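Have a look below at one chain only, the form predicted alone, in structure tokens format.
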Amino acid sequence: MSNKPVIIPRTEHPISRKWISPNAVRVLYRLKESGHLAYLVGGGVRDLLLGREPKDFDIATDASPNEIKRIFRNCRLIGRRFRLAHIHFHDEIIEVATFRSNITDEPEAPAAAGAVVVPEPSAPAPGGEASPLLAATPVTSRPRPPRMLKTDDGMILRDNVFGTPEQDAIRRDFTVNALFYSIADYTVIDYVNGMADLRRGLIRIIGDPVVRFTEDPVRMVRAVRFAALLGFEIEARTYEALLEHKDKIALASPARMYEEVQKLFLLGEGEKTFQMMRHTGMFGVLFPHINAWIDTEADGFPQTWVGKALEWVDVCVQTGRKVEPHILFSLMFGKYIEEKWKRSRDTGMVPLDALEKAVAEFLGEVVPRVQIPRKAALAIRDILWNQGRFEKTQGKAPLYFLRRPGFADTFEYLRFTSEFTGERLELRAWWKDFIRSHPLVPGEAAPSAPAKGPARPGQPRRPDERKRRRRGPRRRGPKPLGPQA
């Protein structure tokens, strides 16, 4: 059944195209020129509604991914359960998805991967008779993979079926973020009441939540982040289904819960999110371990490390700072691995085996459920082990450790500990003073000892004169880890 959708004139909405970054402006003209429709589409159009400056420009159009290639040279397609464009500019990426709908024509059970099919009869060789060869031998053909597939859960896994702008408006996730901006006429499409919501503040699911969170259980995640980013609520049947299967976030991918987690986090109210993702319960499906740690006393109190780090965060992203991941992770569980740390230490462990043993039972707690990369795990390691390096006021050790790489993360860490313990800050101001009087200049790098070379430039060495390398059991510095991080 077709829903009459409501058109919302250029002189009832606020969206400007002065507003809109000048290469999505550019994409959505060519799609037009080029007889497709063309709208810009989902938080983009959210935002713009509510006087937000949008993270990105999404675009929506009917022609197809090969379409899309080429109408645009700059163009690359990725992904598998979702298959887009990517338009590249210098400064930007524009990311262009073909409409799309949950129905499918397709039969439910494809044909078996290497199933055997007969080719037509082929044409007549020149001597007037089919060739023999060709008539009778097998051609084994691997089967186009199926457009739509889901779990016996109905979770989706891949979804590419083209459909028609109110069919993807439809499958999308909730009501403020499937409205249409076109650029034919400025006009604002709503097909789901979404600019009615928006009015309201609420976060509503499209359709029957049990379904909609079991096709995608990332999207109870994603009704978290809007209501915290926006001051939205949740509206009541979304947020009861959101309570009752909170626990399917755990079979969705841990690489794709990485992305989510960052958006989580990282968006200036991290603090707030927090506080709701513990209160539905879902930040102790992601992280269980830390979770329970959370909920145990600290001095006759509640841990409250990962809330104040989150604070910390906010404020760095609000003032227009950059948080790297690593450095997110850091602050938010920093103190959990150095208890587990000081446990090995404490056991009579070498300092550096045994940090490197509770990051890798961090990331062991930590990867099944959220997927932090390997160089992330390194650098933790890394902010953690150079605290002590702080110490070292004295010669030229802090103008050393100063140039070293990584070293702004690492003071990062020293700034918030420090704040948030009390301790350790006469420590702090003694190297903002250093900081301040020591300014790095462009190009600089870490002071070293000098190179051994040859004698002169540009003369080979010689086979006596190469490195010898060092061996034993002595370390200056983290190994990497071990296979079990």
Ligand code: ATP
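Think of the rigid core as the biggest set of C-alphas that the two forms share within 1.5 Å after superposition. Numbering follows the first chain given and starts at 1. Values in this document were obtained by computation on a predicted structure and should not be read as measured data. What changes on going to the form predicted together with the named molecule:
- Residue displacement note: Lys69 has its CA displaced by at least 2 Å between these two forms (rigid core superposed).
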Second form
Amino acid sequence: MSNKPVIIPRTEHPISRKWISPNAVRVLYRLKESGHLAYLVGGGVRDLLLGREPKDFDIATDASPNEIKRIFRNCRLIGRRFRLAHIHFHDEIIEVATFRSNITDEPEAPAAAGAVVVPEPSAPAPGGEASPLLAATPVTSRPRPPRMLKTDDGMILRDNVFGTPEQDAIRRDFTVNALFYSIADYTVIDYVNGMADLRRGLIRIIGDPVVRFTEDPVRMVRAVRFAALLGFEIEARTYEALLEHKDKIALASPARMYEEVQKLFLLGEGEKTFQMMRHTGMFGVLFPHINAWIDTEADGFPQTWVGKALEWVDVCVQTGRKVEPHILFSLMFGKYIEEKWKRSRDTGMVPLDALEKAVAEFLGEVVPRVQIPRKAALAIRDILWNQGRFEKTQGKAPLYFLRRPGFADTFEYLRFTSEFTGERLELRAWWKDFIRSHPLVPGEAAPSAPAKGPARPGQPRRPDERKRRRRGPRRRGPKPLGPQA
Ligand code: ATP
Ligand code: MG
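Given the form predicted alone, corresponding form predicted together with the named molecule:
Whole complex next, starting from this chain.
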């Protein structure tokens, strides 16, 4: 199959080389001068066409990874699942991928553990290079790991078959993400009618939505992210399939989903994204317990906390403040955890034990779908535990607290919660003044370093702390808080 792409000449699109990272332009030209096709691809093209600043500049080419390595001295090949070239510059890495294909009609090798495989190509002749376009030829002798691997249900486990530019375009997720900008003649190459969707503001999956969402359920989450971020609508068939197959996002890898969730909520349109995730039911698939809690709350209204927290985060992001994932999650889920904490305290549990139980329970609930790291959970615990210290405004206590690592995160939580609840506003104002009148001496505290855990009476110090204490001067701060078992 070969369809002619629509070619949009330079005079009919706004992409100028001056908006592309100079390093990416260098890489594009170098590939072209070496006789290869060289296209800017993906979100970079989409964002430039929309007049937005791209997050990164990805390049696709017909050069194989080994050929790319030979062309660029500053190149490293990475990845087992996708063999990619990283071209290293002083302050930037440009990712270069060989055109790939999503073919599924290749000869099938015996499937391992219920998987359908397309075999690896045979090895290149000595001194020569197997053409990437001929990559999916059958195995001749020794079995190799398959380049294409799908489960019986059609979910892609591995996808590393080289292809033509057209195949590369149609294996991408959405039409607006599949446009190519060619450095040879500055045209935009459109195999999938992406330009029309870009003009109409539509997120449309390429191909059969059910097949494509089954192949990779994360695409459903990406659809919502792009729609919210770009202010686009999800095209009707894409949306219908998404509603019907949303439960499959539970099958995606929790580690990958953790990365995706950060992108959902940390790119400046988190609240809007959250509402779309709730509306489609996808939030409920990713966070079933928290979703149920949101639905069943106070005064006949669902909880507004999570949405308000995300509005807060959006303002931070939009005004250029970096929000770390553990702050995002404490803001989003703080009240949920606090309520668990209170329930345990009400049974007579020691407060710290009750908090640890609450955080552990929360982690146990979310980790099967979204693998929030334990380190982030510990940081959330510390942020909640240390809220009580804001009450101590007498003597040396405030200064000790201010100088603790993690103070800034803890204060961020107070800032949001006081805004949300209307409580502790005076306390927040007191601390704001105090912070202003006590600028940190450099090196005194690292505001966003992960805080140590809360102290337990009689708990032994870590060996390294004991040493430091013996040798160093008397600490000015409070007892270091010991790590938890
Ligand atoms: P962002 O602005 O978030 O970087 P992006 O579109 O560039 O958006 P990336 O995750 O950087 O997204 O991926 C680059 C490109 O790779 C996408 O534009 C798309 O063409 C393709 N792609 C990424 N993820 C998938 C996927 N799950 N399935 C198919 N194609 C994908
Ligand atoms: Mg990108």
